[in-house]
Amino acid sequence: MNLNLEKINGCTVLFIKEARIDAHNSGELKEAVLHLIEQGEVNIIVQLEHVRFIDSSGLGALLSGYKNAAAKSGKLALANMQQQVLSMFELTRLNRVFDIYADLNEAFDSEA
């Protein structure tokens, strides 16, 4: 899975570099999170500008990362959601569970 990390106003962003999240690549997506949040990395955004597909199993990768991080008081937020990703988390309604912001910008607005 192509992923980049940046520090970025005390946040760990992660960017996705991946067309799809599905269950070909979201043990990976999953791994890579747990890691940083063993790390001590516990507030993170992962940027999601480049994805037009997310199934089942995507979604349950980022719902671990999301519990994990709350686990060590940490946040784990979404950002640059496309409308068909977006649907599929209002669907399931995960679009409750998640704080899920419309870039970067806002999400480091609302954490400061």
Given for the second form:
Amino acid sequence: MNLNLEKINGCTVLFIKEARIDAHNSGELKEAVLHLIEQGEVNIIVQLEHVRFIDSSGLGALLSGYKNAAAKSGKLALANMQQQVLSMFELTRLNRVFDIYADLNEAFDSEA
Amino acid sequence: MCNSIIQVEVIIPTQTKYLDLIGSIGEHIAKELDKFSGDREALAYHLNLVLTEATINAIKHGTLANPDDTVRITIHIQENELNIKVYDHGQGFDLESVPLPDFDHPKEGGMGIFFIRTLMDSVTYTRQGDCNVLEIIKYLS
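With the form predicted on its own in hand, show me what the form predicted in complex with the partner chain looks like.
Full complex below, order starting with the chain above.
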């Protein structure tokens, strides 16, 4: 899975450079986020601009990251979500769990 | 004219790298449906998702010990009905016993069947010969 990690404004931003998150690559995403949290990066923003499709395993991988970050008093938030992807969060009510930001600037303003 | 019938049959090895292919077929079919008057982009996503979830379900329930195992997927569109069948060779499971997700205490798994049930009109899972068949129907009008 093509992932980029950047430190911006003191936040750890994980850019997902894939159009599709499904059961083929969601395990890798879950492991990458878990690895970050184990290294002490517990405040993470996942940037989803390139993602146009997510399945239940992809939602599960992000939920896993959210729970693991929360267990270490951190937070995993989401930014730049495409409408169709957002509709999957709405259908599963996961939009009530995650903080979802229109873009990174909004995320930085809220997380600051 | 306009009674055009689309029939697709795909057989894939039980490997997750083929999920993209199967989902993409559903997405393309949604864009070819002459009679569908609803939100075509939403239908395209939903067919991609449902085919992806049904196929991974079949891969997981298939005989993992057998590297030569396959999953067969058929898609038929006739008149106002889209019919998807996904065949696996595993032990099967009880579709009726799959619970709704607990939205107040969300868990990582168990959302696949929820998506299929919510986005489509009919879902059944039955034993046919040496296969299990997940049959999914979506009415197009």
